[in-house]
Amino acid sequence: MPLICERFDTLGLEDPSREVRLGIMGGTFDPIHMGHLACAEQARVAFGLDAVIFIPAGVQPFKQDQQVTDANMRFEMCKLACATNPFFDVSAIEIEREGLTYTVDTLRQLHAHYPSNVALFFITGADAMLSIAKWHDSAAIADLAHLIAVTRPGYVMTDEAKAELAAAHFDVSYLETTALSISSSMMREWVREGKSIRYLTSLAVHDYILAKGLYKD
């Protein structure tokens, strides 16, 4: 069975009785920041997670007319970020995986190579989660993953877009986290202008974007 991640491949199989709780950070990390860091490190301690893997995107289908980095180059910095966070750990199988990238696909295929004790978390903002039912599939990622979404003081997750969701047959737990303004988009334009990102970012990401001269042009 193809590897998912190196430190948590057998996650599960050592107390087959014992509930193990899997954090699941998608998304294209190009490039991965402090504020993702510091939302995956939370819901972890809020929601008791075991582990948290981090998977950047392949092919992303709502980003095919956009530039992206190679995906090679966004999981070694995936790589680097969380190399110092025991809980943390970085997979490939989105970007090894041909065609467009699909969670419900990625969701398939944890469930296939874990043990049943092993339950899914998929951690996303709640501006993307107010979309869920357009993804493809998405029937078959309600009975898959409880649903984390992620919230910042300020932003109000309506009670009505609760109850749709909730109608949908999505299981969803709201988290709100600290306020991090960074996103990978105003990183990459303060590369281009000669802007500093140091502490946007942990200090080895920000010397290999700085090493391979990303995001210049």
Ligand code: ATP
Contents of the next structure:
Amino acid sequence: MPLICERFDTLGLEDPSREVRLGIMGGTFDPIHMGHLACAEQARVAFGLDAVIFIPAGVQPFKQDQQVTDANMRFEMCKLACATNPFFDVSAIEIEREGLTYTVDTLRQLHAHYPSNVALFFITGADAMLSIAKWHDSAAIADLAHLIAVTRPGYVMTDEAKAELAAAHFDVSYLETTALSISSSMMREWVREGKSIRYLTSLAVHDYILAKGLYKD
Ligand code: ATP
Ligand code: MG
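Given the form predicted alone above, produce the structure of the same protein in the form predicted together with the ligand.
Now the full complex is given, and it begins with the chain already shown.
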């Protein structure tokens, strides 16, 4: 049984003198789509990340009043999407944890699991980065991980917003990624309206959504 995920549990052990860079991509992933995957891949290359772990959230404090697809199905879709990239894997640590999902708990768990030569890089889109200073125990988040803010169509990181993050001691790097104007909400809406979502996510995830009849009502 993996503690964190199947592929990368022993990261950093082989050579304790080498810094290993681990990317973390958090989200609801309801469903995972090409926007998530392309951002993670581009961040991996740009920052020389050794691996990226996608961590689907359990119950998020700010989405408590929303209907969210069963966590195991969101996890499975992430697994299907990540299977073809040897640098990607998916962790169930947030969906297995009791109570509300807080990123700070996840980062603490990763920090405790991996040896000290593993550095954490938390990847988020501009929309999430704009709110991160308001997240639970954000000061600890700033201590535990470097942040990579990727561009997202429809959201602008102003110089003022960047200055606020720097003032709150977040170590943020900004990365311009290919603009993919895709969101999970849009995909759920399109399925409900009977529109095709082919090519907005991996074919395996597309087929899974259709086979399970997800997002139809
Ligand atoms: P929803 O519409 O349900 O909120 P979403 O598409 O925003 O779904 P999330 O699971 O909420 O997906 O997002 C997970 C992470 O991926 C967040 O950091 C978010 O900013 C980022 N992200 C999602 N879609 C994109 C995209 N198209 N481009 C860049 N970043 C993205
Ligand atoms: Mg979102």
